[in-house]
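Just the one chain here, the form predicted on its own, laid out as structure tokens.
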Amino acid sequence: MRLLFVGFGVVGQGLTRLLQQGAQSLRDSFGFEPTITGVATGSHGTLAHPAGLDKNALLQAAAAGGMAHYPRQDGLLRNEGPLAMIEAGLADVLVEVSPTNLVDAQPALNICRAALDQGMHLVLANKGPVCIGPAALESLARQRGRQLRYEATVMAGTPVISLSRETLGGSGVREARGILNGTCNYMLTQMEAGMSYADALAQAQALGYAETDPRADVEGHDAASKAVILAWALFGRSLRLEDLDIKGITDLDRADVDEARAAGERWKSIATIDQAGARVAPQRLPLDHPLASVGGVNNALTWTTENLQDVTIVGPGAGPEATGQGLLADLLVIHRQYQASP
């Protein structure tokens, strides 16, 4: 299996340690032997390669600045563009792990398209164009015969979209509630600690849970495409961010912590999804609720289903490693139905 990275941050990189440090195991278990033969960057350059790119010579290269610290070799490309290397059949599969752009889903929304007009599969961990487009990019899939796969665009490799969509198959899912953004989850345990607001979001961006500008997080809005994503994946209802009610921790204090705790509950930033639609926003739990008792980064999603009642799954929400483990298992499915197939 060849593969197209586009982009090649900490989620890239990720993954590419993932395919090294796991080669043996996956070629034992799986006969899976992939080979990276194109990385696009917007800014850090692009390297492609035929017969494919050394794996620890891509991690060095971006440990020290870009693809221009590639080693040189034969028949090495340095200039080419995603839609060049696409054009171009260099590949099997697309993995789009470039930042997520949630106004419009470009420029990845328009390679993605590229690359199933090539015949390639999609792999994403970028949230845009499955928030953006999902029911046109799904339909352009179906057409194509081609997969399109986004395990880690939802709590990174804690598996909630092959359980939303082929494990609880037929379980009747009524609804989806969960704690989709390890900021928000990291901060409210720590108020609950004893920590004021502010002084929680300075420890969760010092430790990198955060970023410099963290609205995204705290006002709600990372977790509501995630939620979008989720509907799309559980309901196959395709719905716009602008179109739900979004309400992020900003105006909770340790008052209302407190006041939480005193009546045996807990304030989660919750993300509801169901048939009517999805939500974002901070509610108070009983203690015993299995989403009250998730604490620190780690995300979180109950479904309330038909057959089986509710079902809940904790993991990690983000992280390279992680986030590169949602995107390994897509590439294995990929790899076992095509296997498989005559």
Contents of the next structure:
Number of protein chains: 2
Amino acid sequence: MRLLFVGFGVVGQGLTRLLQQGAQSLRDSFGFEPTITGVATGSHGTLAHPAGLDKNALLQAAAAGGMAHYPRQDGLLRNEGPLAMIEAGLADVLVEVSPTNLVDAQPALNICRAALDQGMHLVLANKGPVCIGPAALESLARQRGRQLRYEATVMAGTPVISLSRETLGGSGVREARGILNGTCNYMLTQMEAGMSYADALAQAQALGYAETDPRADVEGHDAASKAVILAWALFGRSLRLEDLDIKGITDLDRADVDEARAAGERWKSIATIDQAGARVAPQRLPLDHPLASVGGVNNALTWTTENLQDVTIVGPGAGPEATGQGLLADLLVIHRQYQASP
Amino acid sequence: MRLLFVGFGVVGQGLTRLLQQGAQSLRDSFGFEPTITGVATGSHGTLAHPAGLDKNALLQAAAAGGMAHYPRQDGLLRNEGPLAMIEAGLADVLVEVSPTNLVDAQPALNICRAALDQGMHLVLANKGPVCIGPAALESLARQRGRQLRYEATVMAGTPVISLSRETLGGSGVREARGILNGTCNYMLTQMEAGMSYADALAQAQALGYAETDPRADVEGHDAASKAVILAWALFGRSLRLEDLDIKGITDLDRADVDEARAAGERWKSIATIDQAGARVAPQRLPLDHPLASVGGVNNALTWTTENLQDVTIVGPGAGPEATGQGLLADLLVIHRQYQASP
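Alongside the form predicted on its own that was just displayed, please also present the structure of the form predicted in complex with another copy of the chain.
The next block holds the full complex; its first chain is the one shown before.
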């Protein structure tokens, strides 16, 4: 399996490390030996080689500042754009790990369309294309008999997408409720431990959980984009982000947190997805609610189903390796399909 | 897809209700329209019809005391044993839902072998064959190109087996720890709320969670049999139940429970599965451990992985519909495979 990476930031590098460190186990356990034949970044250069690029050298080049630091090699292509690489049939799977753009999902959306059009499978950590245009992409993938997979877009590699689309598919899911933003959950956990909102935010930033501009997290937009993706995965409903009712945690203070605690409850930022749509808001949960005990940067999702009642999964929601694992799991599904019908 | 049920107790009836009540949604969402062509029970009669049995009439016959109450119908076979039905090529999938026998897994094990030999897929809720002889069954299934699936054997339909075998397969699972027996967990939860061991057991029996003879639950053997199945699903290791170190909850009393609580901890009966083997024992967990907050009859499993750290799933561990859902999920996987390569 030949992979073309679009983007090579922390997530792309995380996947590359997993492929490199796990090479022997992936080969022995699954017969899976992928090569990276192309890497196209927005501002750190591009690289391609039909015979495959060296994973270690790619990681070193990225650490050194960009693809220009990759060693010279016969047959290496340094100036191809992603569309040219796709058209050249350089790879079997597009790994979309470029930064998320929730306005129009570009330039990733056009690159994704071109890849499916060319008969490539598509695997994404970038939320943009799945949030903005899932129906058209899914339809294109079906026409071409290719897979569109996006495990890494929600809760990193914690397998909420494959559970939603496949494993729990026949159980009659009526609703899903989740903690989908680790920054908010970390801040609320710290506030319950006695910190002010401002101190909790500063600490989240110091630890790298929150961006310098934390609005996408604390105002609920990141969680909302994941709720839109889950609505598609669960119900095949294509929601518009701007139609969601979104309330962040910015209005919560220590007094609210203390008041909840006195009542045996706990504030959590909860995304809710059902047949009627999706929404994000802080909610007070009783301490014995399965989502109430999810602390720190962990994420969690509870499916309410006809056949199984409630099922809850708790796991990491971010991190280079954890997100890389979501991409790896998707690649293994595609690999298994190839093996089943070669 | 034509199904042959071996056993038709609460689990077989639970699956039948799901197939009947969910018929339209299963057809519309998955194109899945299974027929039940045979039912073979140990002491409540057998029934077969090549064109399919009526699900509602089967449920009514079971409620009335056995298959003898199924209405007369042309072409109905009333005296075929399961092996004869298998040899007659009456069905595509064997649904093994007869009572679990953890000594030698018979008569189910021979029936399972015959079904795979005949080219049928095999789906089980009965733990016996998977606990006693998984390697030979799996090998036979591979030889014949058929599927051996057993989601319903551990944590009912909460998808721990498909997560262990497939979804989390590439994440580098090092260990799994779980609460795999709802009766013990219910009793410990009640003891923490102030009940004595004897009262908690009596209440579990009154509610139908514990058998009249509760030893399989409280002495840890039920959890141990599930640990053996998980060791196979996770690591391909075929453990012998009698080699496991198993400690039940029978030595715990209120004083132990209170002492743990005073220390900010909680007793849970924990099954541990790793490369070295498996074991079951009560353990004191800190309250912020993901398994500590799992109360009542719920079950849970935490996988510790290389790529994702800890992932925990919480869900039902028993119940007719919840267990039926495990079988249904397995049937849908087989159905999807048929659709992918017809």
